[in-house]
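A single chain, nothing else alongside it, follows as structure tokens in the form predicted alone.
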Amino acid sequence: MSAYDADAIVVGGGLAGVAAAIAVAKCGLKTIHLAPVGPPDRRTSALMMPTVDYLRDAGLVDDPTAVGHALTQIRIIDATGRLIRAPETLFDAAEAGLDAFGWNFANARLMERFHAVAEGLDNLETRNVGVTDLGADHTLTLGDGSVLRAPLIVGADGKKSLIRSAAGFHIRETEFRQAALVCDLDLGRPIGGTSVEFHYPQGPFTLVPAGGTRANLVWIDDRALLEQARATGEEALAARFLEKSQRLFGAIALASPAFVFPLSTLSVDAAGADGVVLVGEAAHAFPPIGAQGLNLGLRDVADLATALASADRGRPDWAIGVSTDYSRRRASDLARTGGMVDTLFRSLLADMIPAQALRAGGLWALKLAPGLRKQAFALGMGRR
């Protein structure tokens, strides 16, 4: 059997690979990174205070004013004309003695301010090669027919995840019709810090705040329509981007490119085995409902760096008591968040009666009691 060539190696260039291979570094691992240049990431991550909070201490980022724009209130407008609707809803970070519930992050300059980072690590090698095979004994082969080896592998490569597939997790998806069309655009009017949710019978039109008159969108709807309305120019775009804000900030103009990506959902039974260890999309992927995808990424970020400062390395098995102890931590995480955004993307697609009732008097429910509005507020920010 071949010698480590590391104590730990992490698979995936995307936001979650990179921080984890600069969180890994930074518990004293001799640690190499593969992460393939991919195309530059034009997507914003809207990030709650406590994963802030988190890269902040982590070092990755040490003032979100510089890199994002805050996130003081969320509105939310029931759009869907069904026979029972919801109210006009507006959560105010205020009522949580918070002066953000978070902050709009570009990825692209994430990814910058994460680079510089790991470039400082004097333990941690990046590559810019893929891996083609995991063998049984944490052989990984790569891109350009090299071979590496380590005790501690990390599979951050997304939902289509190699190292998942290769280590035998057992993970549950379900695709659906809807899918996400996400670009920037020029408002008439600002929104300040109020990401503004118009919830439409195939899925919310939302526009997050990203200074200025800029905004950025997501629009969930029909896969098909999306597509179509894509290709129609960008005039005919802006008219029915124009139409769905309800005319409330003015004229519309795009600012970058429109893409849409198809929606579904992926987990995983488990979270770690046999000293191989998933974050971010390998593990779990939502529809970009109640800003949980980069959140929920960067929380097993930090559960890693915990179960690894926990451990014994002394131990021949150091690395599957790390796996065994970051499955355990990230359980009731990742079965919180995911039911919650299942729920939560379920009850917007809902026609059912009774479904849009409970909606409707939930929502009602959150505006009129304080108490449901911070138990609100402490599940949809991940607060532990």
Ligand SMILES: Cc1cc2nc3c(=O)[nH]c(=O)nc-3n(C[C@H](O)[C@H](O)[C@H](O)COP(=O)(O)OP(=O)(O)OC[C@H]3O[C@@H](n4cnc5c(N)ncnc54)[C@H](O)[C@@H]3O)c2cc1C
The other form holds:
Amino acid sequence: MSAYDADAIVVGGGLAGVAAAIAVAKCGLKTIHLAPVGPPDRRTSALMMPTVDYLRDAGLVDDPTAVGHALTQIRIIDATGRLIRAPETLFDAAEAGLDAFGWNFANARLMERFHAVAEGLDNLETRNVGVTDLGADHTLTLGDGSVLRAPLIVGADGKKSLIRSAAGFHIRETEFRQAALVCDLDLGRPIGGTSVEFHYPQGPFTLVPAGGTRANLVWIDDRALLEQARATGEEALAARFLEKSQRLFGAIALASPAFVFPLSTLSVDAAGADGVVLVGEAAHAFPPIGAQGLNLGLRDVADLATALASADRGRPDWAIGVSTDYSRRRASDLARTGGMVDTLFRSLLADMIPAQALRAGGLWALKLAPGLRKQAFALGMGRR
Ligand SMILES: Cc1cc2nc3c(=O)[nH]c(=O)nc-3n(C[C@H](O)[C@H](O)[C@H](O)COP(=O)(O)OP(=O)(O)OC[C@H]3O[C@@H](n4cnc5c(N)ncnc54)[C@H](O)[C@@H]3O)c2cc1C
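Alt. form predicted together with this ligand, vs. the form predicted alone above:
Following is the full complex, with the preceding chain placed first.
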């Protein structure tokens, strides 16, 4: 059997993968990062304040104002036309004693920052090649036919993770008929720092501030309907957006092509075992409501760093210990956040009167009760 090529191999070049490779290398491990070059990531991510603090502490983003846009308010408009409707609700970060709930970043901009940090680490080697197999004793076969081994394998290879399936992690997965259409928009009027969510029966239509009159749209609806809308062309699509935004922000023009992402939920029973750990969407995926996915992925990375920092690397089985410790550290956050998003998503789409009443009642309660609002802020922001 060949000797180890590194202490750790991180598989996957998305934001969670690059952040994980940096975190592992910063813990002093000789690290190889396998990151095949893919199409540019067109998504944007609203990252909550605790995550932005982590980015600062980890040296990934020193100054969020240079890369992103502050989210200071969240406005929810019930556009369901249902029998029992929720009140229009405005949440202000100032109520939580904060300047902002978080920041909205273009994933591509974040990636530039992460790459710049990775390039400065001597013990981190990046190879732009994918993995085709994970065999016994942590032997990875790469797309170029070469093989690599390490005691610790970090699977950051996304929703369809090969590392996860090859290592035998058990998953639960639900595909939705809904999808998310995303694109950048230029509005007739600025939305400042307010994220505006129109809640339609088929799913939310959300405008996230991207500076001045620019907004990032995340429109969740039936996948077939979104594909059809996209195919009608820019002009017809802009007219559709104008109607869905209830003309609150004046004329709307597309500032980027529109992309449609299928939606599903995915969770694992455990996020680590036998020297293999899963981070980011390899461990959890859900619809982009409540802006949780990458926030959770970066909390994975933070916990991986903590597990590594507390490991006794003199022990022959240290990597197995790290994977067990990591799995234990992640369990409650993954269950809580996954459960919260699932409940929120299903309540948004519920046609049943009791569910509508619960949702409307919940928003009334949040509107009226400051204590409850504080708790909701803490949960939504992923405070631990
Ligand atoms: C429309 C939309 C809006 C969103 N908005 C938000 C938001 O506001 N806030 C938030 O926190 N989250 C948001 N998310 C979620 C967030 O985008 C994801 O959680 C995050 O980008 C996932 O990053 P990742 O690195 O885990 O996965 P990915 O970005 O999918 O990266 C996986 C990587 O693994 C690589 N890979 C795959 N297979 C292999 C292999 N065999 N070998 C090597 N590499 C491999 C791929 O090439 C890819 O680069 C949103 C998601 C969507 C769809």
